[in-house]
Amino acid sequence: MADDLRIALSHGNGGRYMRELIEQVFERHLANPEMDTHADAVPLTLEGGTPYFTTDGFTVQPLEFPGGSIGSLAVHGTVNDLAVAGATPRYLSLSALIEEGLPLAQLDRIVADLAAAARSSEVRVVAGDTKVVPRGQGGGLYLISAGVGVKPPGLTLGMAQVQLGDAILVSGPIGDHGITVMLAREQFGLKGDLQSDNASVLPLTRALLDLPGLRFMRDPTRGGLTGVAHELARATGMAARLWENQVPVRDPVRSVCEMLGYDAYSLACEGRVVAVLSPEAADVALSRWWQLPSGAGAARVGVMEPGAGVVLETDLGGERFLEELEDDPLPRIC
């Protein structure tokens, strides 16, 4: 594919150029031989539990960043929403809104990255759509995905299950994705070798599903750890207490946050799990996560207690309330 070829409005007009774009980029990476790739709807087989459905949109800028791209992010973001609900992802759909002028070679790389993420997550992209918008009316590329999965019978997860004294766990260092994307924009003259945590959390969630004390799981994307903690506090009528000296934050993330005034607790993650478990199950959960490459940095970071809101217990023994986000410190982060 020549490097100078770019998306034109004719790639979205329903004619030859659109057919060639779909065949040469999307079908080449995503086609399923056993399905009619030209049908307007496809049949799905769902057995073994309760069907779960989710949908998400992705507008990250830049489109490619250390650790992934908008393509792999679209797969992982959708797969992870199903995984933390306790479901096994089965199928995805994909809608691509492409801006006129996007290099075809870049689009091909992104779709290849998307296909690789789908294969590694054992999920199939079975339906899709492409649209082309005029130059200046997009962001290069927007992706909208929907996912279908199956949750096994007898598994009950949710904030209604959370109890006083339950432990709050996080599966690894927070803030990697947010700071990586920010550095990739080169807005502040800062550089680093940090990589996004953009990944499927299926291994992490599957490791916990048989634990009787598992109450709740969530992937801390926009709003980060603070956002999930506030959801828990509002839904349960309890306080979520976090311990500053236990929350894993990489040194480069901490340094950038200190320089630019960001709060690592509110930064997006794209490959982490926040889980709430009974105190007895928490130790077992940590031991299981530590055996996984993606869970090596897991930690018990807090507890549900009487009160309200989100309280951070500082290294010095003091306390401060972590406020819920109002402004968006890093727009177009996912």
The other form holds:
Protein chains: 2
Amino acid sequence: MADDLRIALSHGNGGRYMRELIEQVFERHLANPEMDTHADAVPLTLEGGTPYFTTDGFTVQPLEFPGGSIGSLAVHGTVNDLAVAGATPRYLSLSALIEEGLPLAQLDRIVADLAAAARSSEVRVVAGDTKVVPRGQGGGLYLISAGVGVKPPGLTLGMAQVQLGDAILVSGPIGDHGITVMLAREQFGLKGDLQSDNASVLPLTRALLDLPGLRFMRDPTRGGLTGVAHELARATGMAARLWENQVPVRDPVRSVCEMLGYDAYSLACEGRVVAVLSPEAADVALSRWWQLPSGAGAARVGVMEPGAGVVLETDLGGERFLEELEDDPLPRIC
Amino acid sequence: MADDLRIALSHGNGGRYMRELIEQVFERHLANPEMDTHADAVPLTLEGGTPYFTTDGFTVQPLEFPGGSIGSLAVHGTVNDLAVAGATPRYLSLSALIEEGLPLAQLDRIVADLAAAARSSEVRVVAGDTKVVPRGQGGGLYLISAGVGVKPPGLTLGMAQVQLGDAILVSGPIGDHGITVMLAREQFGLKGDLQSDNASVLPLTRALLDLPGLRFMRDPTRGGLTGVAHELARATGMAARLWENQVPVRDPVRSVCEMLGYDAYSLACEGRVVAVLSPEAADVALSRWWQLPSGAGAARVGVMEPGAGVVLETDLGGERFLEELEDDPLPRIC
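Take the protein just shown as the form predicted on its own and give its structure as the form predicted together with another copy of the chain.
Starting with the chain above, the whole complex follows.
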């Protein structure tokens, strides 16, 4: 694809240019037996349990960053929402809002990255829509995916299942995605070897589904670990206690956070799981996660206890409340 | 809601402001027993046929116009994609990309309009996502919906069913939505009493589902009647002949098109159906549509015949090819 080709408003007008864009970029990368770009709606096969449904929008800047792009993010974000609900993702829809002027070659790379993520997550993109917005009314590209999956019978997960004394696990170091995206913006003049953790969490969630002590899972995206802990505390009427010296944070993430005054616990991850389990199930869960490539850095980071809010027990043995994000300075990273 | 409140970036950060926005605007208008704004994914009940899935993105300017808003459009667009596929819409997801600075009162009106459209279309919004993009990177508000419906067994619709001699019907006057939105922009200095046709087409599609001669239905949105006719011609290897004096176009739509040089046949409708049926079934279909409030202006506008492309038979008895849209000047209206 020639480097100088760019998206024009006529790529969104419902005529020939739009048809060719859909055929040459979206259909070329995403084609599968169930995709029909000429149909208004497509049939789904959903045997084996209860259908689950979710959606997520993606507005990350820059569109490409070490470890992925808005394309793979749009797959993993929705796949992960189904996975942490205990469902197996099956189908995705994809809606693209493309800004006039976006280089076609960049769109092509992003859709290729999206297609690779869909293949490795074993989901099919079966429905789609493209719109072109005028220059100055988009961020280059926004992607929105919706997903349908199937949850096996007999599995009950949710914050309502959480009990006093339950353990809080995370599947790996937190904040990698947030800091990677911030560094990729180059506005801070910092460089690093960090990669986004952008990935499907399905291997991590699948590994725990048969544990009777599994209560609740969530992927800590916007709001990060702090956000999940606050939701848990609010929904359960308990306190979530986190142990600072147990929460895995990579050194470069820690350094950048210290330099820029960010809180790693509030940074988005895009390939991690926070899980709450009974203490016994937590031991089994950790040992299973450690055997997975994406779970090697898993850790038990906290406990549900009587009280309210999110309590951080610091390295020095003190403790303080971790506040919910309010009018914060964190750049948008998902 | 105070008039001076506006969306801030912190409404998208995953913290307290975002939670309150979701509760006070989206949840307040859209609440239903199956919506759970604290869940990653929600269960669906899909008995009675084959599940169908679709998605659509909405970027209309202005956000509100006579006859609706981007909110009702986001419901009807996706509902109609399911309806013309022969499915009964059941569930919607909603993803909102909100631009920093959007007045909260306007967002509230739009979500109220969306909720009313969902109620009258008998669908439930059960999954959602909100993102806030910086000022200058959005068009005020973009909405993306995905929908899941159920198609009864034994119903086969599609362009592959179309046969030579089949009749082409439209359910009402074309171009109302397109011209209404253009006039609402006020950039042309024109005023009119037109209203968008923005509506659920479910009553229209349901009325035909039991007709054995029903081959194919589509809602002529982007690309309009011309776009649907071109898709039909390409997919079937036949010509689609349209009779100019049979295609219903309101006088004000005709006048504005003449003044501005637009082609009414390429303008988007958001509440019309193009249906292809056997000649006998077409008579029954028309008589059924005429009994419905939204089908009072229905007409038989053309026929599938040997040949290729889209042929317009003019009022004067001549004929010409209607070209597919290429690099056209039509403003974006959906």
